[in-house]
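There is one chain below, alone, in structure tokens, taken in the form predicted on its own.
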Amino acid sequence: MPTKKATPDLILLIVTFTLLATGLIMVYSASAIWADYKFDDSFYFAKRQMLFAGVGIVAMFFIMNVDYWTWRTFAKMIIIICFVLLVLVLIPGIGNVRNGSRSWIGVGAFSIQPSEFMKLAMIAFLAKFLSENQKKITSFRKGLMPSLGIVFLAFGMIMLQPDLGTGTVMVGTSVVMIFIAGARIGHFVGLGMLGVIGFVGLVISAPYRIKRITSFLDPWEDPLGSGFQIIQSLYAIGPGGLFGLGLGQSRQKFFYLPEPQTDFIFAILAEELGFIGGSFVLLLFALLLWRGIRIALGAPDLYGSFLAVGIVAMVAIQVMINVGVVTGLMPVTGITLPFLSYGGSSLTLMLMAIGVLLNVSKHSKL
């Protein structure tokens, strides 16, 4: 059993709470007008986000004090439970449909999204598999295929909802972990080509995905349809300038940018706080990733290292995709910005993941 230190990584803890506090402020600022119009309560989304944050913080501190080897012991059970939830969410009457995807289980605003929790479950499972089979990872049949097999099974079930964004983050995180474990680049090149073919097939099979791709390439081709969100997002970022219009002074949140408290909250942040505010948030994410990488490098065993790498990769991929979408560099995917976007499952999952990372830091030789 690894030796444990008295305290977790304090820099990581401070950065997490700073991002969380920024997110709570921005959720209220971005959603107040829409919430007052739709629910006659400007604090509607802010109050729920505070509740989700409270649950997430409790979960984070609890998990922070649970030895990370516990997740190795129960990794198989956890991922089986997540697979069961992915099956249940597809059943009419159990799974709820929102924005065209059957991705939630529960009632109203307090539903959970099983695909979000699958991301963390997959990290715990792959960390166990890779730490126990690292010498086999260079073998396509004995190492790479078994690990990727479980990943793409989960991806396939997530795509039945469908939820391409969450599935992409899970696959991307898993690929980073497997690559770090020592898989051959040649294997990845071959699988990458198959992946591109498969991705093209997924895009062609659903017309709305084709529209998302074309709107990303030229949003002004359909400014009132598929390109609307990207155009309104750019209209928010542009006027922000260096210092922004001022907290609470966004114009795009007045029913121009749809539901600005979710995927496009970074656009409202850039409009109100400017380049300085946006850069500050990105700097916080960079600090979080730096501390996570240090924790991974200093972990006393392979399992701890792979666990930390997976969490860092998950956060990094989500930030890159979300900011890329908001700034018009990538197609719209529906990926939330960690700690800032409104959403109970996403926020709780991220805080739980940080709790795991904080526990690894207790054992890490920083």
Given for the second form:
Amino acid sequence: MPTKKATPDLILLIVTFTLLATGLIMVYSASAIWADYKFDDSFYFAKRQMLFAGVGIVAMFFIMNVDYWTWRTFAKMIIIICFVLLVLVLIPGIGNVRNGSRSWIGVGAFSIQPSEFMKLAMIAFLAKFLSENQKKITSFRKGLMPSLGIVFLAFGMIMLQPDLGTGTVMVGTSVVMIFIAGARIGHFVGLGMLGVIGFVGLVISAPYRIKRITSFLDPWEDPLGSGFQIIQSLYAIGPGGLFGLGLGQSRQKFFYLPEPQTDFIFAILAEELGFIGGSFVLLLFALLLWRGIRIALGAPDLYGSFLAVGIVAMVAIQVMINVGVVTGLMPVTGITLPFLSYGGSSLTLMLMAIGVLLNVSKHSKL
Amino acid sequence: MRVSNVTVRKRLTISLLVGFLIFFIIDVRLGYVQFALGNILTDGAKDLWSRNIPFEPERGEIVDRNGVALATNKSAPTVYVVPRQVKDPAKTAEQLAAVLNFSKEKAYQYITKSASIVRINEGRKITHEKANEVRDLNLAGVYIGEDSKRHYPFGNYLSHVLGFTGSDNQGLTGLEAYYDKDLMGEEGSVKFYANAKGQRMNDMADDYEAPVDGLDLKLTIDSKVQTIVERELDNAQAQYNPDGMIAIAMDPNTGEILAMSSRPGFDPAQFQEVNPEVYNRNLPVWSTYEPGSTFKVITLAAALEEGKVDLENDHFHDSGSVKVGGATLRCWKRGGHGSQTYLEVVQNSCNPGFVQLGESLGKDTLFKYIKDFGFGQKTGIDLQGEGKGILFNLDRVGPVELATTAFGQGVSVTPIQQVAAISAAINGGTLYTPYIAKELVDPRTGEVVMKKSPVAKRKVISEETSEKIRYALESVVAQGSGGRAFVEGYRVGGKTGTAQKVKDGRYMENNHIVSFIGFAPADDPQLVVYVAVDNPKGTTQFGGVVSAPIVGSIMGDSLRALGVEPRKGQLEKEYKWPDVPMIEVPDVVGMTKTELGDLFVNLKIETSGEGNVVVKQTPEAGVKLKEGSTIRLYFDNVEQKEDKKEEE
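Form predicted on its own done; form predicted in complex with the partner chain now:
Next comes the full complex, and the chain you just saw is listed first.
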């Protein structure tokens, strides 16, 4: 049994709280106008986010003190439950449609997104599977196939909702974990080639698809349709300049950028706090990535290492996709910025994941 | 460091570095968007946020050569609506419709339009009273903007030349259209920043882009001369009720148009009330017709320049008709003028005499001069819709065509061509391009942006020939058919013209365009005046009878208005019935009533004041008046005043 250490990684904790504080301020700033217009209460979203943060922090500290081996024990059960939820969510009457995707189960504030849970469940399961079968991972049939199989099963089900953003993050996280576990580069190259061939096939069979994907390169081609959000986002970021317009001074939050407190909060942040503010946030995430990898390197066993890398990969990939979308590097997928975007599910789950990571850090030799 | 698996450790490090790299790329992208694309995006965003309220520029004024305003602007309130700020559309529509007199439904459409700002067409350029009524309604989202409306202070005056503007102050006809670009100026705007719901964002300063006012257009027109011309045409209109009239006054030494008018006229403010033909046709430059005898000046000029005739010494016998190529061409005077010098041929406007001149010139020479004098082509005056006229094709000119052309029939010319040509004939021989716009002036700086100077097209005849023509034409007025254009002291020269109108290829009976073209003073011409009257009623249709007196009145008053000194050494007038001889007004100041009784037999007297002795008289002594004119005398009792003084 690994030895127990009293203190979790302090840097990780500080980074997390800094991100959380920045997020709360930005959610208020970005949402105040919208909230005032819609609910006659400029603090409407900020208050809720504060509540979610409180719940999340409590959950984080609780989970921080739960030994991470516990999740290995329940990994199978958790992922089975998640699969069941993914099936249930597809059934009209049980699953609710929001923004065109049937992704939600539950009523009102007590709704959950099974795909979000699946992201975490998949990390716990793959950490267990890969640590137990690490030697076989170099084998295509015995190692790679089963792990990728379960990932793509989950991805397929998520895409039935559809929820491309969450699905992509889950696949990305899983691929990173499988890579870390030691899968052959040749296999990745082969699979990558297969992916390219499949992609090319899809494009040939229906050329309009390429346009949908590349439309982000020139959003002005369809400024009121597919390019709308990205144009509004760039109109926020561009005028920000080096120092930004000042906290609270965003123009684009005045109904130009839809729901500025959610997926596009980074645009408002870059508008109000400029390149300095944007870079600061990216730096915090880079620090978080660094601490995560350090924790993985110092983890007492492969399971802890994989768990840590899975969590940190999930956060990093989500940041990359989100900021990539907001700055016009990628097509719009609909993914939240961890710790900053408004949203109860996203925030509490992120904090819970950090709780797991903190627990690993307790056992980790840093 | 308990994970000892080398691959895992290596790949963890690689992952960290790749992750850092991706974060770095994203940060570079962020910087690229904020710095490299920053300005473009900021401009785009400002366009997105801003709402423009247009500011109309002030249209340039049109003024005469002395700065008298002929076309100006009056402020005219216009109602605008910002639909997003309207609180109660139904009620607003109802109240607005009631004040502006249009349907509620239409008002509601305006108010609910999905536009940031809507102009109510029914509320355009309304009166200030109406605007106040709208203001008093105190409706949210309803604004009164100040538009300007074209204003022509003189009404009908010069209307064909000035033209008028449409509802957007755009020039539609006349100079307003010809110089529209210069007069128009550039639109300005106030940008205010609004959120996506159209409400104003107060913390952003408005951007104001000032409109650039249009340039003022200064004309060659002299409003004093124009006023005289308009007055004379109005008088003639009342007297003859003609189908139409044309008058042009030009400076023969430059081509500057001093006055131009025509009838039927119209008021630019109410142009809709007349037939579009009336305002679309500026007759002095548009119409083409047979000039009649005024054209003989051209034949005369050609013959003199070519040395074909000696006015004083060559003689011509007019039997009343002349046979040319089998056709008989008659003189206007039955029985003919008998034996005359060529000067008398000109004075009498004798057709056979001009036929002879034409024949001596030959068709090539005569037509060369006709073309050199500018006929058959546009003069190039800066007015719209100028006509070109029609000349015989030289190949088809036989003896008959040559003969009729020589006295002004079978050719078709415009009034402005005649004015330009006659000016060339009497100014020393230079043909000028007539023009009406003198300068474009920036109203703010007073800087002259464009200044036109006279354009001499060509030298047509010599100074000597020109001098002979002046003498001949002065004698036409003093001793010949143009007698009624005579103005004491101003040495008016000129030529009558009477042309039958053509309809469906045939000459009309008893329907003429009677014209007169005059110039003065003959020693140094300062003014050329052309008047044509189309089908005058209740009179003999002769240019000498109808048009010559109009030209005479215009000429006399205009020369005085222009400050041209009367001349000595004029050709004295030969009086013919029914011409009225002129009487010099005697000095009567100081005379008593009884003394006056013996004096006046042929002047009417109007008296005013009480008393016995004349203290003042108008006109003053020395002025020449027509027989039967009126003289005003003011009386006072001089002796009584003196008595009172003695008492004191």
